[in-house]
Structure formats: structure tokens, C-alpha cells
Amino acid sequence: MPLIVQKFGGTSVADSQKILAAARKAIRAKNEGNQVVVVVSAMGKNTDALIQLAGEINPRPPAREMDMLLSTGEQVSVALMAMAIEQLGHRAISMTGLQMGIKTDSTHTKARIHSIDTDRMRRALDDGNIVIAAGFQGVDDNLNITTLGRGGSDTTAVALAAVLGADACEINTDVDGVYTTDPRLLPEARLMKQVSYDEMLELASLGAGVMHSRAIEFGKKFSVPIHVRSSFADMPGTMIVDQPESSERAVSGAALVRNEALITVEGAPDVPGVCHTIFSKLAARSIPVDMIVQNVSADGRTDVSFTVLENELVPALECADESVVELGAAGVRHDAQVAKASVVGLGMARQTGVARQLFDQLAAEGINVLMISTSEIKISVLVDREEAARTLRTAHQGFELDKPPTEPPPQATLPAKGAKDVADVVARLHGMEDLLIDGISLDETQATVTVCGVPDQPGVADRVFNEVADAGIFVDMIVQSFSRRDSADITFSVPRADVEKSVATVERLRSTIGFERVTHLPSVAKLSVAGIGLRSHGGIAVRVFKALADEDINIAMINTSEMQINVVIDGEAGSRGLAALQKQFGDMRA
């Protein structure tokens, strides 16, 4: 028989008539012929109200004990919804994450989930009841209870979903679905009929707020289809499976983190280890990083750029100034008005031109630049705040997002059920959240280029890229960071057959761009590493730069994503930068 889990939040479950409604959903999937489980969040404000309330009690209250607290929350909902189904003529249960048999570590407030033991479920399943199973929560080896954090009920029901081989995995919501953007920033944004896991994870770093990663990256490893929908509309929503919308479109969404902080340790020095002693450091109070960018050595001296979110500045100021001194460094700038805008798109990795795209049409728009990165399938720009919301604008129109896809979206290529092997499955399941490493790799047929001084006007990286897509050169990573407050350094990665050619290029922009210099490294490496849960498994970034820094091997270039991290090294290091990693990371490797 089908299996079907559904999960509902906090709103849809926020009153007496928003629980029978849901109990109506799980009833009807149930006479469809479903096995049906129901994974509630506590109602409403509840969790917000049982901390303000332990808040009062205790300005500091016991981790452990929070999580005794929080975790009634859901016994609350999991209790009502069971008498609502009762109450409408069908058979429930309710469970506690202990009844359910969720394993997790002692983390308190933000446990991961070992394992699931499913017979109590199974065996509810086939007596026809509908099982409700309290989000957010389990137990540790003490069968002490714990909680996941934020998006802890999405966590739950899509980790159920996995170990009970269901067939689809609901999320109701407040929301219709997933859409090209925040349709509370842009009306005119698309809700999308599918979306891929990479994309989507990409999504919910950069603020899409309808899933948290951890549920996602659960989705992604065991192949479980999510299906995002309104809990109080009979809209078709957004199916999350491992392809995108559209198999023609370079670009599938945009987003926008507003409330960023740029800091830069200037004047480091460019030896093995900097990025080690700045990002351990911020690691160490678990500050969450974005987008990093290293300048290019100047005079032997480099400048690390990073972003937090601004209420994290405080605290990443503190780090940044200890680097400092331990460096030997020049010294720190900040600026806390800034904001990230991002596209994204699987496409990427297959289409050559959208960067040249997006630098054209925020040029065309006299919007200005401040930090560039990129990834396989995501481009993100640094603004001015007052930017922000135009720059999301321009980037939606440019690449047409608010337009459905002329085609049908592909077919996911999910496994059959029962066509895994059964003692893999089992295996892949002790552990469930522990960081799955899937690849570790070296790129040895690339080359850099940097722009040197490059004038703060907008613009500048349109024109640059322009210049060298019209010369026929393919250019892979992109960063730029300003090194001083009037200039920005540009740095590409580009074939090695055509670093000569790109020099060349770039070069015949000098007197109407009005750079300082243009340098080159003929011969680098490219390290990556790829996995499931580098965000949600912070300090991942932080072990590739030990990993280097412990054996003496600089770090020219660096970009991060939810998948991947990439240096670039010098290119003689490449066979002992790449054995280095696969040492760090070889016990975590698929």
C-alpha cells in the first residue's frame, strides 16, 4: 500500500478548526488508499511563548531542560490532531519522538538525528490507523529528549519519510509553494511547479524561508520527493525532486539576504594557514559564514573579505581583530549596509554566459558591484543595501523568471521503491545526519587572471566579461573583493591554453576601464570538496583550510556553496593538496 507522510507547521495547525481541517487532509489521503502519517508542529506561537515564559523563569535556562519544555509544544498538537480524526470516524495514534523510536545525539536545542527505529510505526500503519508523530524532537542514548532547532518538524517528517520508504513527503504550509522569489519583495514572482535539490538548497540558504536545508539535504540523500503545498488552498504547489523546472533555462530563482555585514582583514600575510586562523576563530563562537573572497597577493600581502549576518558582527569583529594581531595584519573595515543578491539555476553548470548575462543587466542599470562569487549553479553579488531590492528586480526581469518555461518540466529520476538494496539502505540510515562527502577532486587545467585596481563604478565587471566571452575564453570561478575603498581586485579562472589570451584581452581595457595591472598565474590547481550538509554541518570550510595550512599550501583563491567548496592552489601542489584532503575527509566519503 502507498505511504504518504504529511506535515503540518504551526499555522496550519494554530486552532481548533485549522486542526480539524488538517485532520480532513490526512483522512482523505487515507480513503485514497494511503498509509498516512501526520508530523504536526506545536500551534501557532506556542514555542515563542514557552521561551518568553522560561525567559522569565531564568535568563539562562538549562539547554536539557529547554528541550523538556519545547518538546510539549508538539505533544499538545500531536494529542488534538489524534482526537480530531477520531472525532471526524477514523482510527489514530498519537507519538512522542521517543515512541517513534528517533535516535538522536546530545546536542540539546539542535540535535541531529541518528537513526529511527520504525517497527512501533509499522505496526500502527497496519493495524489502518493514521499515525501522528510529534516534529522537532527525540532522544539520546540517556533518553533524555532533545530538539532539532529551527525547522525541526520539516527535519522530522522528511527523515520519516526516508526510513518508511514513503512514497511522497507533504509539506503543508502557509505558502502555496516554492517561487522564483519572495513574492512579498516581488509581486510579480512565479510559483514553480518543480525545483531540484541543489537549487532548492541553494534557496534556503539565501532566505527562501519555506524549507530549512537540514529536511532538504534529507530529501536529497534518500531520494525522497517533497511536495511543498497550502495547508488552506487547493493549489497544486511545488514538487522538490532531483530536477530542475526546466532543462533549458540557465537560471530557475533569485534571492536576496538584505540584512548582510562585509568585513575584510587587510593587510595578512599571503602564507599558508590566514584563512585557517581567521575562519577557525569565527568557527569557534559558530558564527555562520557566507561568501568569502581572498585578494590577490600584493607585495606579499592579501586581503580576506567575508559576510555574516549583521547580528553576527559584533562577535565576527571580535574574531577578526584577535586575527589580527595574531597575523600580524594591517588591520579591519566592516561596512553593515550591505546586501546579497543571488541567482540560481542546475542549468548553470551546463550553459556558458550567465555571469556576462547578470554584469549586464546590473550594469545597464547603473547598479554598483561590491564583491562577486560563484559557484556551479549560483552567482552572488555584494550591494549597497539601498540597492537590494532593485538588484532582486533586475535580475528577475533579466532572466525572465516571472515567465513559465515553454516546456514540461523533466521527469524526476527518483529510484523505484524496493529497488535499493535493502542492507545499503539500512546502513545509510545509522547516522542519518552525519555529513555525507561525495566527492574530493582535483582540477589541474586551469590558469588565473587577475585585474588589479579596477575602478569603483558600476559596470567595470560587465564590460571585463564582455571583453573576454567575446574572445571565445570560458571562464569558470569568478571573485572580485575591494582592496581599498576606491578599487576592487578581479579575479577569473580560465583554461590554462588561454591565459595568454585572456592577459592580452584584458589589457586592451586598460585605458578606458583604468586598472593599475593585470596579473596572471599560469598554472594552478582547482581542489573541490562536494558533499550533503557542508552549510548545516558548520566548519567544513574551516577543515579544508587546516587541512592545507597543515601542509604549507597557500590559498590564492576560494568560493563556497551549499555543495561545494573550491581553492585554487598553486598548480604544483595539486596531487599533495588533493592527498591532504582525502586524508581529512576519507572516514565521511560515500
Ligand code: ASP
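Given the form predicted alone above, I would also like to look at the protein as it appears in the form predicted together with the ligand.
All you get below is the one chain by itself.
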């Protein structure tokens, strides 16, 4: 018999009527001939209320007790949902994380799933029950209750769908599906019919709160098609599968994180190990780091900029201050009033000039970009927080995300090619949610160009990349950071054969833009680590930095995404760097 997992989020079970409505939906699926597992979140804002209550009693509540507390929210919902189904004349049994056999590690408040024992759920389903599963919770080896992190019921749902081999995994929520950007921020956002795992992973980690990003990691790893739809209306919603909605478009969606803070460690000596020193301190305190931009050194000194969420600014600054002392750097600068806007699309990997288009749009609106970081399928720009909404709207309009694609979505190919191999690999991993590395590679075809000391004005990046594109030069990675208060450095990578031409092209702008100088590295090596879970497993970038620092290899440029961590190093050091990374991550490879 087909099996369906249906998840209902907090708003969808916020009161008794909504619980009854969700129960009817589950019963309908059962009557259509399916076995049904319903995953529920805590009612309404119950989890927030519990967190607040804990804070009133103890400003630093022990994480174990926090989990004990927070898991009660879901326990209330499962019991009520089972009662609702019984009231409507059907059989149901509620289960906690323990009763479902959801084993996690012991990282309270952000535990990861190790394994799920499906026996009891299977028996209950075979007995004709609708199984009502508490989202967001599990137990560790000592039967301590754990929770998976805010929004974690999505992850429970997709993980259950994976281990039960479900035919469908529905995420029922308070919007009609996944939009091109948060419809509460931009009313012109458009509902997408389909979005790829990779795009949704990036969007989720870049601010699209509609799905927990670890749920998408499960979906991708185990080839579970995820159907995001409205709890309240019978609409088709959005499928999250392996293929994007459009194979022609470069950009599929946009996202915004309003509350970012920017920190720069200035004037560090340009020697191996600088990144490792800084980011290992942040990792040790479990502070997630976001955009990382390192300048190619000027005069033997280098600046490293990164962003953290604003509420992590104080401990992150402590780490930066300690690094300054340790490294003999010049100092630390920060800006707590910044926001990050990003555009995401699988099509970017194929099309050139997407970054240039974005810079064009922002320049036309007079929006000043503080920092830029690009990777295979996303471009992020950091702007003043006051410009956040305008930046998002400009990008959304600029890429015409409100207009549906003209051609029908490409057919999803599920199970994904090689899915069985992936499942085999995962079976060999310690836990279901462990990091999976599926490629470590070396690219020895690139060079870098750095434009130093460009003035801090809207439209500068736009001018540079227009000129370079007009010269027919393909640009791969781009980073921009502020080395001094009112000037920036822009670094980009190009094919080695084009480096002289790139320098000459940029030089032509000297009189109009007024930068200080152009430098270049004629041959660099780009090392990439690709996999699933690179960002949600904190500290992976730090392991890359450590492996290279141990080999005395200097890092010139960095970018990180959900799919890949890329570092640019000296051209000579390519194969040594590759070997160091293979050694570091060898045990996790697919």
C-alpha cells in the first residue's frame, strides 16, 4: 500500500479547528488508499512561548532541560491530533521521538539524527492506524530527549519519509508553496511549480524560512520528492525535486537575511594559517559564519571579512580580537547594520554574466554594495540594512522572477541517478545525517585579478564587470571586500590565457573609476570540496583551512555554499593542496 508522510507546521495546528481540519486531510489521504504518517509541530507560537518562559526563570537555561521543555510543545499537538482523528471515526496513535525510535547525537537543541527504527511505526500502520509523529525531537543513547533545532519538524518529516520509503512527503504550511522570495516581504513573489534540491538548500540557508535546510539535505541524499503546499487550500503547491523549474533561466529565487553583522580582521600578515586561526575560534564557540571574503594581500598584509548573525556579534568580536593578538594583525572593524541579499539558480552554473546583470540592476538603483561573494549557483551581496528591502526588490524585478517561465518544468528524474549508490554510502556512514563528501577536485586553469582601492560608490563593480564581459572574458569567482573605510578591493578569477587581457581591460577604467592599482596572480589553483551538509555541519571550512595551513599553503580567495567549498591557492601548491584535502576528508567520501 502506498505510504504518505504529511507534515503540519505550527500555524496549521494553531487551534482546535485547525487541528480538526488537518485531521480531515490525513483521513482523506487514508481513504484514498494510503498508509499515513502525520508529523506535527507545536501549536502556533508555543515553542516561542516556552523559550520565553525558560528565559524568565533562567537567562542561560541548561540545553538538556531546554530540550525537555521544548519537546512538550509537539507532545501536546500529537495527542490532540490523535484525538481529532479518533473523533472523526478513524484509528490513530501518537508517538514521541523515543517511541518512534529516532536516535540522535547528544547535541542538545541542535541534535542530528543518527538512525530511525521503523518497526513500531510499521506495526501501527499495518494495524490500520494513522501514525501521528511528534516533529523536531528524538533521544540520544542515554534516552535524554533532544531537539533538532528551530524549524526541525520539516527534518523529522523528510527523514521519516526516507526511512519508510514513502511515496510522498507533504509539507503543509501557511503559504501555498515555495515562492521566488518570501511573499510576506515582496507581494509580487511568484509561486514556483518546482524547485531543485540544490536551489532550495541555498535559498533556505540564505534566508528563505519556508523549509528547514536539513530537511532538504535528507531529500537530496535519499531522493525524497518534497511537496510543499497549503494546509488550508487544495492547491498544487511546489515540488522540491532534483530538477529546477526552468532549464533556461539563470536565476530561480531570491532571499534576504536582514540581521547580519560584518566583521573584518584588518592587516593580518599574509602567511598560511590566518583563516584557520580566525575561523577555528568561531567554530569552537559554535558561531556559524556566513560570507567569508579574503583579499589577496596588499603589501604583504591581508584582510579577512566575514559575516555572522547580528545576535552572535559580541562573541564573534571576541574571537576576532583574540585573532588579532595571535596573528599580529592591525585591528578589527565591524558594522552591525548590514543585510545580505542573494539570488540563486542552477542556471547560473551555465550562463555567464549573471553577476554583471545583478550589479547593473543595483547600480541603476544607486544601491551601494559592501561585499560580494559568488559561487556556482548563488550570488550574495551585503548592503546597508536600510537598503535591504530595496535590494531584494531590485534583484527580484531585475531577473523578472515574478514572471513564470515560458517552457514547462523539466521532468524530475526520481529516484535520482545514482540514488542507490548514495543510499549505500549513507548506510556506511555512522549516522543518517552525517556529512557526505562526494567530490574533491583541483582546477589548474585559472588566474586572479585584483583591483585594489576602488572607491566606495554605487556602480563600481558594475563598471568593472561590464568592461571585462565586453572584452569577452569569462569570470568565475568574484569577491569584493572593504580593506579601508572608503575603498574596496575586487578580486575575480579568469582563465589563465586571459589574465593579461583582463589586467589591460581593467586598466582602461583607471581614469574613470579612480582605483589605486591592479595586481594579478598569473596561475592559481582552485580546490573544491563538494558534498551534502557542508554548511549545516559547522566547521567543515575550518577543516579545509587547517589541512592547508598544516601544509603551509596560503589561501588567496574563498567561497562557500551549500554544495561546495572553494579555495584559491598559489598555482604551485595545487596537487599538494589536493592531497591534503583528500587525506582530511577521505573517510567521508562517496
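If you're wondering where the values come from, they're calculated on a predicted model, not measured in any experiment. Here, rigid core means the biggest group of C-alpha atoms that superpose within 1.5 Å across both forms. Residue numbers count along the first chain shown, from 1.
- With the core superposed, residue 142 shows a C-alpha displacement of at least 2 Å between these two forms.
- Relative to the superposed rigid core, the position of the CA of residue 73 differs between these two forms by 2 Å or more.
- Once the rigid core is used as the reference frame, the Cα position of residue 87 differs between these two forms by 2 Å or more.
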